[in-house]
Each structure stands twice: as structure tokens, then as C-alpha cells.
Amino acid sequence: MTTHSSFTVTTIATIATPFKQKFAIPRQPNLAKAQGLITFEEGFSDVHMLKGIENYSHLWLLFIFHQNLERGWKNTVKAPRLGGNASMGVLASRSTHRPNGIGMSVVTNKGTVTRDGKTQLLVEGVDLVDGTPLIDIKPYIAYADSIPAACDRLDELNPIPYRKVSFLARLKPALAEIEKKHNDFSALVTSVLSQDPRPAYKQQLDNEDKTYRVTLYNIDVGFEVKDGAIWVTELVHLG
């Protein structure tokens, strides 16, 4: 006999990252060394949970697609990889509309951090919109978690674009004085970037006359794709 329950799942945690929506996110995690300090909720900040952890150089974060909840989910999914047209079963994909919302990544572990009298965690190659809650983190286990032999032919027919990116030389004024605070900042616009975060059908274009805009920490990036590459248009505050 088939039985259906229902759960309760608990945040245990939220991430702090520089994406402030979902546009330009990385498709997968550590396509960008985008950093994420993880902050413990009441019940779960004890310390002794994190005993141990510093022995694994990565780590599983399962979390809640929360932005996308309401939306529901459908058995297909438009998938971006295949140009957004064909549709995928959604149990083949990697969507953020599932049937029960969870997303899983893989990041780098940088350790413990102190702030405040609470011990916080710090991740690297993190692809979550900031404030995502996690519901567990697993330590990845080398020898069970990675599969040599593993294919992915959607990769192979349509691999990750890569594309040449600049920051106009106006803007060197303003990059130098925003990397005071994040010093990563130049780093992570570019591999974020390169990727071309454009909608899939507007990849195979080398020329466009339009200014995209993607929020990185409190930064309004604008960009643009000229001859093949990308462009830095913009840097603003946005307070």
C-alpha cells in the first residue's frame, strides 16, 4: 500500500550572498566565487553542531526555493539550457519550481567566523538569492559524492556560454572605491558575467542594443554586449 504524508521542515539557517535577485545568478554553484555567510537560527546557533566540519573542504546546503513557493509546479519545465523552448520533465531538471521546493548545492568551506558573540559559517561558490533558508547542511564526501563516469549530454550539446567581459575605463574611478568594502567585487562581476545571465535565446547574439541591469551587493550593475563581449556600462549605489 502507497501512503502519502506530510512533513514539517524547519530553518535551520539563512545565507547571506551578494544576489539580490535571481536574475544573473549562477546556474550552478561554484561557477563564481561568490561568498555566503551562513547565520544559525535560534535553537540551532550551538556551537557543538559545527564540531568537526572544518575536516571536509566542501559542503551540501539544502535549502527552500522560498521565492518561488507560491508559484506552484508543473510535471514539465522550460528548459533555459535547451534555448527555453523544449520542455523537460521537472524530476530531469534542475528547476526552482519542484514539487516540494527544495534546492540542493554543493560549496567550498572557508571555515568559522565570530561576529557579534555568534558563530557564523563562510561558504564560497554560492548560487542562492540572498536570504534563502537552509534547511540541513551535509558535509560532501569525496569518495561517495563524485562520479567520474558521470555524463551530462545537455552539457555537451549546450555547454555554458563564456564570454569576454570589460569594465569601461570611466568606471575605474568607482570600482576602486566599492572594492574598499568588497574586495572581491571586480571578481565576482566578472565571472558572473561571463557566463552572458541573458535569457537563452538571446545568447547566440554578439550584438544588442540594450542595457541589462543585475544588483550585486548594494551595486546596480548595467551591461551591455558589444562584438562578442560584455561590457560594464554602469556601477551605481544603490544606498
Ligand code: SAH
Contents of the next structure:
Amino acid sequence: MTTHSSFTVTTIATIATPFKQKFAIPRQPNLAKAQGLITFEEGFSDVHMLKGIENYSHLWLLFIFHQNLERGWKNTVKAPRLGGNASMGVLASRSTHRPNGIGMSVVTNKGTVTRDGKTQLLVEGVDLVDGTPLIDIKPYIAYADSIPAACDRLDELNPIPYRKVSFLARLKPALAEIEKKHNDFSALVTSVLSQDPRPAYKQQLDNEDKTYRVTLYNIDVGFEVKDGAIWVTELVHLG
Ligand code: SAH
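In place of the form predicted alone, the structure of the form predicted together with S-adenosyl-L-homocysteine (SAH) is requested.
Let's see the whole complex now, leading with the same chain.
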């Protein structure tokens, strides 16, 4: 029988993001300009833990895929990049179903904010669902972490989809109202939907008689695909 060492990791912070569900979250960071606000847990909230963080334009977030843990993991995963049919080794993938369920995302450091005497950290470009637990934060160091010659043959074969996104004209007043609170809202919706969040087997379809829905912040966004373009058809405040 083999024995494995186990280690305990602790949530040091949680991140609040506009993404209320996994559907439509970009598959990697920085594909949409979504902001995340990091709130530190007790025992990890001493402001000295962040001393010098302003020296770094980008940060690595290490986190737990907490919404997928109970579904476990398999040796191979279906690769969405390959139409969802071909399989890849879990360790040759960025699948969210993996041993230990640890995720990593590089994000832009937007600096600290202090609210009610508590220091929080603002980041941009997140691909994390609202409430994701963070287990570590580290500076991104370009001299080591950036490898311009790196190759990704799957990306060459299957680039991320891009579709034009428009809002129905009658949504203008609703959009203006939402932007009073979330001034990045139309940019966020546009960048999220332009990557065509439909399941891989539907992404070839240029027309569908179906309204898809995604919640961003507290807004239910309805969208349709017509003549190859994405149209936002509904914006409903969820209160
Ligand atoms: N950049 C990370 C994540 C890539 S997968 C890494 O490579 O490790 C990105 C997907 O993770 C998103 O599309 C979203 O659906 C999913 N996701 C984000 N937060 C999650 C969470 N807390 N639990 C489970 N899945 C999550």
C-alpha cells in the first residue's frame, strides 16, 4: 500500500467577482476585464502581509475550485478546446477537476482599498466565480514567469472564439441605469459574451432560437445568437 503525505491548506481570503455562476466565465484570466475584490480572513488580515505589493503590476492568485471538489477528478478530461470530445491527461490540462483542486490565475494588481478599517485588495482580469477561496497570493515576476517563446499547440489549432456583441437599442436606458453602479458593465458583458460562452458543440451555430442567460453582478443578462452575432436582448435586475 502506498501512503501519501497530506498537507493542510487554509483559506486566507475570499474574492468577490461579478460571476455568480460558472457558466460564461472566461476560460482563463484577462480575457475579460472583470474586477475581483479580495477580503482577507481573520488571522490573515494584518496589513503588513501586503507590504510592498504595490511594486507589482500583476499577481498570481492560488485558489481552490471549491464548486467542483465534490465531483472529484479523473485521469483524463474532455478538452473544450477540442470540441469537448477528445480527451487529454488531467496534468496536461487546465481543467478545474484535478487532484487537490488548486487553480492559479495571473491578474492585474489594482491596489489596496480600505473599508471599515479593513484592507482589501482589488484585482482585474479574474476568471473566478464569486466567493472563491484563495489559499495564496504571490507577485508575478516577468523575468521568470513570462516566456514569450512558449508554445501552446491547442491554442494554435482552436483559438478562442470571437463574436460581435451588440445590445438591443431598447436596452439603452436600463444599461445607463446599471452603469451608474457598475461603470464597467457593458464592457464586461461585451468581453464575456464575445468569447461565445455556449457549449463547444453549439459554438458553430450562427443562428439559434434560444435565449441564453447569465448573471453578472446582480443582473440577469439574456442573449441570443443571430446571423453570427451575439445580441443582448434582456437585462433584468435581480434586486
Ligand atoms: N486560471 C485558472 C482557471 C482556469 S479554468 C487555472 O488555470 O487554474 C477557468 C474556469 O474555472 C472558469 O471558466 C470557471 O468556470 C471555473 N471556475 C472559476 N472559479 C471556480 C470555482 N471556485 N470552483 C469551480 N470552478 C471554478
